[in-house]
Structures are given as C-alpha cells and as structure tokens.
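One chain follows as structure tokens, the form predicted alone.
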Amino acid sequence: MTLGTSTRLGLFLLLAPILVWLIALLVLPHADMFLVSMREKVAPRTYEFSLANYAEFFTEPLYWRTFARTAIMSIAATAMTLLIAFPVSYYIAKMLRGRLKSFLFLLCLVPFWVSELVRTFGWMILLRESGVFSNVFQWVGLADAPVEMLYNDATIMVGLVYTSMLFMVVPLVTTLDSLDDAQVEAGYDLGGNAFTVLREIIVPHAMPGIVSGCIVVFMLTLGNYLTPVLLGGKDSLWFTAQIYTQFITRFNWELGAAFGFLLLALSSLIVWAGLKVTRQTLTETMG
C-alpha cells in the first residue's frame, strides 16, 4: 500500500463516523420528510404527488400569520439576548481576572444544569397569579389583587431570552477574550470616547462571536416549543406548536412535514441574510 493510499484510507476512516451520522440522522430523515410533504392523501392508503400542503399554508391566514409572528419574535428575542449578553460578556472577558472571572462565567452555566422544562416551570411558579412576584407586589403595595403575569408576549420573550442567554455569552466571551487591551487603550489615547472605541474596535473584533451567537440563538428560539407553549398558553401562536398539532393531534403528517420544511427554509434564509448584512462567512463565524 502506497503512502498516498494509506493517507486517503486514514482520512476516510476519520470521516466515516461523522458521514454516517450526517447521512443517517440528518440527510435521510429530511429526505423522507420532504417526500412526505409532497404527497396528498386522495383515498385511504392512497397518495399522489402534489403541492397541496404548501398551498394550504399560503391560503390559510392562521398558518402564515403564525409563521410571520414566530419569525418576528425570534428575531426580537435574538436582538434582546445580544443587547443583554454583550455587556455581561465584555465584563467577564475584559474586566475580571482569575477566580472571579471563572466564578461569574460558571454562574451563567448554572441554570443549564437542569432541563429546559424545569427552568420553564420555574418561571411559571414565579409569574403565575399566586406566584412569588404577585405576592411581592401585593406585599409592598404595588398591587391590590393577585397579578397574572403569564400567557402574554412579554412573558414569552423573557423565557426565550433566558433560555438562550448562555449560547450568546459563550461565543462572545471567547471572541472578546482574544481582544488585545492595548488596542482599546490606543483608541482612547487617539482621542476616541467610549462609544467610538466600542464602534470602531470592540464590535468589529467581536463580530464573529456576535454572528455565531445570533445564529445559534435564533435557530434555538425559532425551533423552541416548550417555552412559548408553557409561558404563552394555548394562544401563544408559535409555529412549532402548529407543527406539533399537525403531527400529533391531527395525524396529518403531510401538512406537518410541509410546515417543518417551511420553517427550515425560513431559518436558512434569515441566517443567509444575516451573514450578508454583516459581511461574514460561515468559516469566519464558526472559526
């Protein structure tokens, strides 16, 4: 066996597990789901090739309005997560040293030691009519009666930001940690103020972390099911709930598969647009 053949064989053996994983758990299920989405039941156990499932999405206002609402709220949640996570990440990466830095970063990880379901139920306990916040408001005199803080868009947004925070903080801390302090000091020495230094030095350096964090948070938020349904109630109008309804409640796998592909297309389109706007590439972002 020649050296070139041995090298190619070794490379193939190294790539084989990831290729098997991608094909078995990603390519084949999506290919099958696409085929399911392209068929229409015309009789019991009889199907024909059709675009009727996609046409139904566009002709039913509830579906596409829920679709648009989910996209808008996911973008808003991603933006809010970035606005909150950026100063926290900068403080951890550049202002702290030693054990305190590690401790504060660990505090960001603590909520994720339990499942998303438990964290969401925790918010429900805090925000329900007989919950902690309602009792505190009544005790300090800010409310005369129990306050119901669940089942509205603001509560959904709080839950989405909370469940996504870590996935924004980690790439930002990693990127900002590599920023040389001398560059920031030079910016101030050359007459720049805090806003100028932030705009011209800190944000451009952190852009790969910002984009990668936004991509992860947006994808997680767009595909979230538990948080919008539990915190928003039956009227949350989240698109993943529509997909669940078609698959599990109505047993309409054809329409549910079409909805799943529409959600995939939406997420891919918005991520592509975000990369174009920020002039980043996936290689730079994930590197």
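Bear in mind the structure is a predicted one, so any value in this text is a computation, not a measurement. Residue numbers count along the first chain shown, from 1. For clarity, a rigid core is taken as the largest C-alpha set superposing within 1.5 Å between two forms. First, how it differs from the form predicted together with the partner chain.
Core-superposed comparison between these two forms: the CA of residue 265 stays below a 2 Å shift.
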The other form holds:
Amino acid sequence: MTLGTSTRLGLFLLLAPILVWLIALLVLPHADMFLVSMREKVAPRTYEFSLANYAEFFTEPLYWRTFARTAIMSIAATAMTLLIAFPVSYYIAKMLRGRLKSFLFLLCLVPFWVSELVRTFGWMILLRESGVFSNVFQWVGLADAPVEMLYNDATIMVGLVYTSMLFMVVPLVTTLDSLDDAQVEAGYDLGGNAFTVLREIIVPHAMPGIVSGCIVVFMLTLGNYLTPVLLGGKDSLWFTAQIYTQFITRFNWELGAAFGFLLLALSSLIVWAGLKVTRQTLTETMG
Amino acid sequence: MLETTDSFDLECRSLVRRFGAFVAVDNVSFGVPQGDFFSILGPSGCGKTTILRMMAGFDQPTSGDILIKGNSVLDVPPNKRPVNMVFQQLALFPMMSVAENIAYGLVRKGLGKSEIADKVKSALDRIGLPTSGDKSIKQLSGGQQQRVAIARCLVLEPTALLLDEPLGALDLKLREHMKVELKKMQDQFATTFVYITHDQSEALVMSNHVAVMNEGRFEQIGTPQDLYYHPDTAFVAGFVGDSNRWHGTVERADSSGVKVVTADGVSLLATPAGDAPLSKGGEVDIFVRPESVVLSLEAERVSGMDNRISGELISILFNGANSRALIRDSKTGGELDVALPQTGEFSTLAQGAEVHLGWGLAQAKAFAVNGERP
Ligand SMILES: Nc1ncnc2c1ncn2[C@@H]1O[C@H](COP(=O)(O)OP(=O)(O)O)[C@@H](O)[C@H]1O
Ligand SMILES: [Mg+2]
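Having seen the form predicted alone, the form predicted together with the partner chain:
And the full complex, kicking off with our chain again.
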C-alpha cells in the first residue's frame, strides 16, 4: 500500500516539529561538540585534528578515576533507590485502594514542585554544621559539639536517592498495578512463601518497570550536577563537575567536549552491560 | 442436609463472614465426602467466592469452623493448606512455560529434579498436551489453559480442588466440552472437587451433590435429581431447571392439596411443598416444569387432569429432543413454556393453532411466599 500525497504531507507536517526539535537541539550541537572534541589547539587560533583529548582521559588517572567513582556511586544510588522504592510502590499499587492510593502517589510528586536547587539548599539547611540536625543532636545530648553532616559520600547518596525516588516509583507502580492479585494468591496457594512469591511472580512481572526505572535513575544520577556538587562540596569528584570545570574554569572546550562524549558512550555501555547481565532487552522493557 | 460426620474430606460448620454490616455468608454448614464432585450453585453476588476463599485460606470467617479431614484449618495459612484453588481468571503465570507452571508447586514442595520432571510429564500426558511443555501460556487455547490451570493444582495431590467458575471465561461450545472434560479429569486424578458456578446446567451435569445458595445462605443441599424433583424452597424450584410460575392466594387447603386463585382469576390445584405450612388466604408461588405439562390438540385428552388451560401457540423453539412450545393462555394472556414431544403428532403444528394443556396436582408445587421464611 502506498500513502497518498496528502497523507504523506500530513505525516510530514506532524513530524516536522519533532524533527526540528531533534535536529536543532540534539543533532546540531552534538555534531559541533563532536568536531570540537576531535581537535587540538596547536597555536593560538589554530587547531588540528587529533584524538589527544580522548587519550588524556585514559592517561590522566584523576579523570578516569572520577568517572569510575561517579559510575559506581550512581549504580549504588540506583540500587538503593530500587530497594526503597519497591516496597513503597508495592504498597501503593497493591495494598491501597481508591483515594488513599491516588493521594500517596501524588505525595511522591510533591518534592518535584520545588526546583532541584531549592530542594538541595533545603538539605543543606538541615545538614550543615550550624543546621537543624546538628542543633537538635546537641540539644538532645547526642553530640557535644556542632556536627558537620555535609560534604561526604553518604550525604551525596541520600540526596541522589531522594531526587531519584519519583522516577523509580512511577514505572514500578504502573507495572505492579497491572499485576493480577490472583497471581499472587495462586503463588501462595500452590505452596509459595513470601520470598518465593516475590522472586518467582512479583519481580518477574515488575521487571519492565524495574529495568526502565533503573535506566532512568542511573542516567539522571550520572548526569546530575547540582546535588553532588552542593552536598558533596569541592571534593565531590563528580564527573559532570569535571566537565563543568573544563568548559567554564579552564576554558578547555576541546577536553570538555571529549568528556561529554565519553560520558555518553560509557554510560550507554554500562546500561547495555546491565541489560546483558540481567538478561533483559530494551524492546521487552518498552513494549 | 448431609449429616455431619468425621469422614468428610472438607467440612464447614456454621460459617459466617461479615463485611461490615453486610453478611456475605450466613451460617453455612456442609460436608464434602471423599471423591465427591460438590457444587455450590447460586446467582452472582450470593457469596460463593467468599466461601471458597475462606476454604483456601485467603479470607478468615467471622465465626464458624473449616475442617479438612476432620482437623480445623483456621490457623493454617493458604500455602500450608492441602487444598488448591483454580481461579476464575485462571491466574496462570505468564512469564513461565507450561511445564514450569505445572512444576511450580512441586518445586515449592522441594521435590527432586527428576521426580518433578516425571510428574510434569505424566500430568501433561493426562491433560492431552504431551508436547506443549515448552510452549508459553499465550500459545495455548482457552480450553488448554484451563486444563493446565487444573493440572498445576492436581499434581500436588490436594485433598480437595476448589474451582471458582472456571468455565465462565470460555465460549459456549468449549464450555459444553469442558463439562465432560472436567468430570473425566476428576475421575482420572480421583480428587474431591468443590465447584462453584452460577450456571445450573454446569452444576447439574457434573456434580454428585449440589448446594443451592442465595443471599449468603444455603437453601438446599442434595443430588441434582433431588433439587430438580424435590425442591425445598421456592428459590430452588425457580433457580434449578426451568419452570412455569404463577403467583396467587390460597383459597382452600386440605390433605389432598391446595386450591389457589391468581390475580387473573385462574384457579389452580397444587401440592404444598417446602417447610412453611400453607393456609387459607396465604400467598403462594406455584411452579410447574415444562415437561410435566401435557400438550394436546384435542380438549378430551386433558379433560381428566387437575389443571387445564386452553391457549394459542405463539412459537416453537426447536431444539431436537429439548424442543419447546410457547403458548399464550387464551383467558389471561399469560405465557407458558411447554415441552414439545418430537413424536410426529405435532410436526404439523403451526403458529396460531389452538392447543390444550393439562397437568396433575402432583406436578404443581406450591411454596409459601418469602418473608414468612424462618
Ligand atoms: N472484600 C470485600 N469487602 C466487602 N464486600 C465484599 C468483599 N468481598 C465480597 N464482598 C461482597 O460479598 C458478596 C458476595 O461476593 P462473592 O462471594 O464474590 O459472590 P459470588 O462469588 O457468589 O458472585 C458481594 O455482595 C460482594 O460485594
Ligand atoms: Mg464469584
């Protein structure tokens, strides 16, 4: 069957805004960025084609270690988000009915009515040396001097998990909602216990939600800038902060661009490896 | 009522389940003997699923006791009860293959790999799907899925299998076929079945015993023949099998029967049935089975009968040996459903023909109208 001219025109008009958006905002800047990343400044205002920027990432330990640290902490944050979000989602999707259910689901959304920057400053007010927690601890008698709870990895982790929660809860609630209660009951009826029913029936059913939630949370965490930098301070050693430094502080756009592409490539590689290890496919997850 | 002894595989004693002020199951007692095909038959919403869920352990009775092989199981969780349930929507596990579905319960029991493989294979053979073990559930037809759902329970050799309207999701033709199939499977696995349905033909065809349920109570327990020929209540008479029905007031009641006059002024003779006594002035419902009515073209043939009506043939509902004639009473305009014998006598019967109907007083059962029920 061939499409009529008018149908084809209609299709084109429908797709046009998406295409413009894709090309103008994604393809063009990235293509330019890619070219920038592949050149080296040999003299003022003279550039040459070179892979030196990419080589620098692998030869300078600070850079690749920062990336490895970022990736590992992102994976840990993703795992922690999943562990906390799963019971919460199960409770919302399967235990609650009616208005309470929608209310709790909405409650997960509330933190996102405040911008990430303001939210993170909120954490800082709570956790800094002269902050609320520090004062409460001293008042209760748990500590006899001000406690600094900012600028360490645990705090970064808490901030990242908090920021990511919603992106895990939404896909999980959606998939768990579609799980028939009778499946769980059949699991018990045929001799399963809480653990085997979870492993054999609930988790396999929720797998598409788990995978898509994990991918989104991992990518968001890896690419997060505000939370690690504000809560972790100068020593947060987050890879996006490194990119920022190259572009803004060092004015080394070539290296910054190369880092940007490495972030993209390496994170895609990690997601791909994660899917392989858990034997999931993207098509299954999405469709 | 079946007598209460310890020889029952499954027994409920004075079972009550309330949801708030609403009584879903109201003082239900019954016992299911070993190897029985026991059905609970009742309209939608009468509390059948609630009873089954309490037996399976998914719901707790407000009061009363449930016994399996003579022992109370109220404190036993569902995964430890020796009964298994076939769910209304089957609840097969879509992420597992057919064989894995059947093996699920055996694996949970901790059986050895080879033993499980043997049992799964023999179960697949018995349900006629010997080569379908590796297929996914979605590749099976509705009837095949049905059989897998039942086999998945029966490989565990439960004391009783609980089935919640398992044929409800199938189309009519398959349903007829599965009735026979289910009965065969019960024989093959020699297991006690407790089957709930709102379809009286399913219950009558397959069961050894049927309990008729209405609004949370059991109206009557008995063999299908008992329920059909000797209903205890008006509800059973109306719900089990087809009936012609009249409503009227008792004009005379004595040892030979009752004389009832309907609002249309028709006088009918009937036999009192049910527990509540009938007395002059009381309201009653009269039930007459279509096959109890004699149909004739000549008035003399029915002249000796206790009840007689003349009418006009409205239509013939041909269905082989189960054909029916729909007849309009010429006096009152009421419609009657009458069995149409396929004997040739009526082969020339045409719409609008005048016919004569008659039936004996013994075939008409009069029940006191509800409200006076104990
Ligand atoms: N969990 C529950 N909460 C409140 N009411 C319920 C619950 N489960 C069942 N009911 C009510 O109990 C009655 C019987 O339900 P059910 O046993 O499912 O009927 P059936 O299986 O005979 O169609 C229905 O009126 C239903 O609304
Ligand atoms: Mg039901």
